[in-house]
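In the block that follows, a single chain appears as structure tokens, in the form predicted alone.
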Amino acid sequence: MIFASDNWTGASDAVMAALTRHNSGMAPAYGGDPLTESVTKRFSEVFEREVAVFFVTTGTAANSLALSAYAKPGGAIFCHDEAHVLVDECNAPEFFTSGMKLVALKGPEGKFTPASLRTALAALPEGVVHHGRPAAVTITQATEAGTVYGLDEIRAISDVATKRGIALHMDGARFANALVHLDVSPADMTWRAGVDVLSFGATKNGCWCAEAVVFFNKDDAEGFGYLRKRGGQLLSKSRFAAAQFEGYFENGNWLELARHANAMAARLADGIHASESGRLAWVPQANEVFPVFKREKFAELNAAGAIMHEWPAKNLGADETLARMVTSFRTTRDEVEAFLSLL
């Protein structure tokens, strides 16, 4: 009963088959191969417009390098106070943006509001060098709390950013999980809603080691190839990143994997909600579930083989703890039912 992280899973069968399929023979290096060209075109088809795509190996690299494309002296990046870029990336965004400041915004269930962004931006008035200046806004989709920004919420945040002339970045580490929850197109959840640049995550949902930075305005990608090279993220054997994406997109594989992970999370949440041994901190929308257990019960579940993480939380009882449980494309219904039976 492993609910620790979707990073614990292997690669999907389709991705592994694609890697094997493209492992023979020779191919030009550094992205000059036909497969990289073909998969780049596939991204444009997925997003229904011509996009600039750059493969990288990790989500931290994708986020940090994407934001570095909008770096400016004295710049500030606005994010949620639980955002991965702020909490879990070892200051890489600050490093790659040459010291831009991350400004944390509070908000329930992993999301901040346009109003809170507007207030934070007002604290950095135009032309006052002492305070610095806005450079970018980043949202996580799905959020670190397993919730999802609706299209209207994304548009509203984009409107605030646009009025200050700054870019909106989306950290899409669990992009597919958010997409299938909203049941909209990739275009609708990104550039049509005002997103300028996307960190397209695939590793958590079936790839081995494949992320991409996607620019929806190709002019914004000017010079990004140099940023990627300087950041150590230009893959010599680029065809193997491309192969993963080929298998990922093949026959809608990526969406089916995400639907399964979300369905397992929904079943887990329903069972916890119906039990007398736990409660949901909030309703999950993607593939992360955050239940509250008595500490004694949490220890009992762990001892019985349920692997999950304690999660930082406030306003709980002294004898309570918040857990994070993550489902994946490899989570089985039997695992979920075994956990609920144990609970």
Contents of the next structure:
Protein chains: 4
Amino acid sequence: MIFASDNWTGASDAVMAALTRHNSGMAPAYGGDPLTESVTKRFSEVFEREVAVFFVTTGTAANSLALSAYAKPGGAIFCHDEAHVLVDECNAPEFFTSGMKLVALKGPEGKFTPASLRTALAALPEGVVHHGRPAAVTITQATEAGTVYGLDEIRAISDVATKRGIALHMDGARFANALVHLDVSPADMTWRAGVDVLSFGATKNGCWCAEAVVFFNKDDAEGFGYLRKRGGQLLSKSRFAAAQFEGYFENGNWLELARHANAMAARLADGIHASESGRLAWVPQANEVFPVFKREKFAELNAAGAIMHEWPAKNLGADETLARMVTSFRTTRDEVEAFLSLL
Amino acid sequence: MIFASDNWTGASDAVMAALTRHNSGMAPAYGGDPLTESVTKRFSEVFEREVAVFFVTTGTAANSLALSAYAKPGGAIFCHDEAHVLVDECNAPEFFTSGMKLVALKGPEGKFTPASLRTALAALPEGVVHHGRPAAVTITQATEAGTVYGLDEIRAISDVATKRGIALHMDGARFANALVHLDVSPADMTWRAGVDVLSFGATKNGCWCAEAVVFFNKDDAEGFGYLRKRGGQLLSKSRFAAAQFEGYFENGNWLELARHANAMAARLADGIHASESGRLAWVPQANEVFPVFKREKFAELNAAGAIMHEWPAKNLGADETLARMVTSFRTTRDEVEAFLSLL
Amino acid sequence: MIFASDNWTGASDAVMAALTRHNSGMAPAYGGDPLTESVTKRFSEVFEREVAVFFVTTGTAANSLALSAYAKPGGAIFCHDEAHVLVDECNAPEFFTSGMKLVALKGPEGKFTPASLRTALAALPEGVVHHGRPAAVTITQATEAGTVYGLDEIRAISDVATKRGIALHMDGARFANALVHLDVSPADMTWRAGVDVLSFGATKNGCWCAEAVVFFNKDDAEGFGYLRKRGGQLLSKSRFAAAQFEGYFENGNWLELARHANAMAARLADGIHASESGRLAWVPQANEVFPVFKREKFAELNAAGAIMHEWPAKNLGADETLARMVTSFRTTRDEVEAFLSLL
Amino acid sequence: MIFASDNWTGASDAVMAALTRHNSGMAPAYGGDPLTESVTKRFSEVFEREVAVFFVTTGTAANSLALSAYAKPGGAIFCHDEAHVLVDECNAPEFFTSGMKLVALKGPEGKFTPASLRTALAALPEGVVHHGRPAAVTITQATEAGTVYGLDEIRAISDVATKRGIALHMDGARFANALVHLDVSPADMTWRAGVDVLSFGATKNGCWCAEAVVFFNKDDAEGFGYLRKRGGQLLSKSRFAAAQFEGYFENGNWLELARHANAMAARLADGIHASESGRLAWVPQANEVFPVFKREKFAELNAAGAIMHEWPAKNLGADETLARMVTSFRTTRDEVEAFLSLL
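Pass me the form predicted in complex with another copy of the chain as well; I've looked at the form predicted alone already.
Then the entire complex follows, led off by the chain already shown.
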């Protein structure tokens, strides 16, 4: 009963098969190989638009490098106050952007609103060097709270960003999980909704080590090859990443895996909601469930073999704790039911 | 007949098998898994000393992060003027060290001498803030010229560094190739010769994407976990790197592959030396051969299917060019002979 | 009636006299001159302890460089959410520390409490690289709200910092104003209360361009000469800064000027409090007064020649605005009375 | 007999008078004052073109910030191998440009040639991310060797830079000395010869602490206000810098002082050349003389009160040393003659 994280998984069968399939022989290094080329094209198909794609090895690198493409001296990046870039990346975004500031916006269930962004932007009036200036906005999709921004919500945030002339970045560490929840196309959830650059996460949902920075406007990608190389993220054996993405996209594999993970989360949530032992802090929309348990119950579940993290929370009873339960393509129905039977 | 680079290879059979073997099931992320633990121990056995090991994904990241562990404001890093860190890493070392300076030392066949280091150090007298101050020395083993520092040479450089109180880093992108050339132990070629920190390269010689920063003094590694995470190099699925290293070290696999690559280079060199079509710029010691061809001949070899890079060179005839030919664990005897038959 | 800022002043008579006095002749550059030496000693007398003193040219440089002496990869600096380092320095602290994060602590009247610091520290548990780690705490004395931390308050914050093993920095842009308010010694308000490093501001209170970074533990200053030079803050004509400080300290000049500025602020505050046209947002303790006016009244005062800034505020009536009025050594009693007569 | 450096001087009478003149009263901070405005206009007159001017406090800051306006990830800055930015600024250029690399070009008497620049540029072919890419060229005028680039030489270097699409920066720490040597206009020596940005040094030649970054193309200056503020170089009391420049430019004061300094250097050089005790390493063109003395003689001169630095040199006799003698607006004819009488 492992609900600790979706990055406790290995690679999916399709990904592993692709890696094996492309292992033999020789191929040009540093992205000059035909597989990298074909997979890059595949990205453009997936997003229904010619995109600039850069493979990197971690989500932190994807986010930090993507944001660094929009770096300005004195620049501010606006994000949710629970955003991974803010609380889980050890200042990598600040480092890769040569000292930009992350400005935290509050909002329930992992989302901030256009209004909160507007207020924060207003605090940095044009031309006042003391305060710095806006540089980018970043949202996480699905959010750190396992919720999903609707297309209208993304568009509304994008409108505010565009009005101020700054870019919108999407941290898509759980892109597929959000996508299948909304049941829209990758294009709909990104550039059609005003997203300029995407950290396309594939590791959690079936790869070993494959993330991509996807620019929807090729101009924004100018110089990014240097940023990636300077950032230590240019793979010599690029086909190693390309192969994973090939397997990932094959036959809708990625969507199927995400659907499974989400379904497991939904089942978990239903079971917890129906139980007397726990309650949902909010309704999950992707592959993360945040139930509130009595501390005693939480300990009991742990003892019974349920692996999950406690999560920072506010407004709980003194004897309560918030748990984060993450499902993945490897979560089995049996695991879920076994867990629910403990409640 | 591909002699372009050893990073045109895929993963060795042993590495691929290990990846497959460890793919199933769930394991804690970010290095908390048992496989990472056991492979980390394996490193200590390999180096006959308790070492601090940090997996990263590229050689550039390994070098830059390793050097950043010794960063000082105003600091200088001394390296050969053909060093990868200087000419092939797009300022990553400067970036990761927040602006340290790489000071280039000259020397034939990819090596600099203790004397040249001493002279360069003397130009930065203690306490003169204008000029900055020494921070680290780095050597590449095997060198960018396919030669290998002898243990005495390493020790002599280390002595100069130690006298000035600065660290010695070894860029071991082709560590195994140097090791089997010298036929010494990993310990002999590193800490016993005065090396403080090593970029242990495994990608070129059989992995997909596996490099490690190895500290021989645990104190030097204090805080390195933060440097790696801030640098976007902490793998979520750490066992993916660990598995590769497991396969790499298994049954002396890594040494065997390196021996093969070196033998292929030696055969190439012998054949070229014996031919009338080319001459060796210098005697190769690892898996890189640098022959001088007439430009016409070079074009002819290319046309016949020999893939190799032209390399920057001095003191050649106007109608000559320097080629770099790299062999790998995948180079076959047939390929070599086919090439030699063209000469 | 200029209450815009204390940095609208020029230099005090004593400072100007000292500059003139030391202008003739030749003196070693970069701090090797006898005047720099003697003024450095003067600092040690002023602080009753051997201190390491480094002249710099702006408050932003002083703060950023001082904090950079305690920089750690992934490090966090804790400050008040209205702190100058956070909102008025265009990311200079982030830049000079190679990407540290400023963590904002809330608290009324420009001060945060030990408890809020403790909570923020607890969110960065030891050894969790994702979240980063604490590196320093900074308080502003007098605060951006014109209030002053009492010695007990400083000590309490220092205790929390010390317990976690991190340094306490004081931004003393208005050090003298705080000092004369508390009527304690410089030593009492700094190292005796647990302050490790001070940005000693002299520009606002009588210099042209003279700030100093003062380390109370010489070990902390090791390497700071390089940080300053790398930061573009090593003055060639060091005696130019030294002369200003000489004039500043002469005959208690600095304290006298600060007392005057504070007295003018107190008179302003009394008058506003007694008036029917405004109210004090809080009681001023140094040389800044924050009155709340009806917007209409504020416009009227402006029109009548009162120069002052509007300030960000919460919880005001819709027709109200918060003003910031700063007094200085150049504020005259007549100016103050003229202003009060408008109320 | 002080020939140590021109920054051993104080401020000229005109500069001191201007500082005193503008000391009284109140003026807006951070460059919003009328004096900063009028002096900024004065710069445009001096350069016969509308320029963007930013005051800073040190030459190192001027150079580093100016270059940072042209920073590119993976970027290279080409300079002479004795350039101040390379050897005397403690990595400030690397730091302020977030890790750009300074590429040293050799050349006699402090100057590099267009050909050497062309060769160095060729080593960084377009689009090869490994090697990085050209970002800027910088020349020092007058050079560190006390020589002066002719207008044709500047233009030739500029042509090479322009062809590659990179900017030309001039480190004008001794701008006035070069200008009066060439007897051309400031416009001729800068933008008319292809210079894009200038570090306009005034400190050595008569100010206390006044340097300016001057952009000849306003577009290049976009965002520079943020760079300066982030760099800790935005003066609160901007009129303090403005006043110095006012005095500096007044009645051709700056040119007169530079002419005097150069004349003193020329007299020194003539005397040394005519003597039997020393020889000129090369012919001085500005206010620095580089004589070669026997070591014994050098010691004797020192003992007799002549203050001057020994300078790094090649190709000297074992018993010889190279001295650097700098004259300034404060050097007196008597000093020079007293020195020459020792030869």
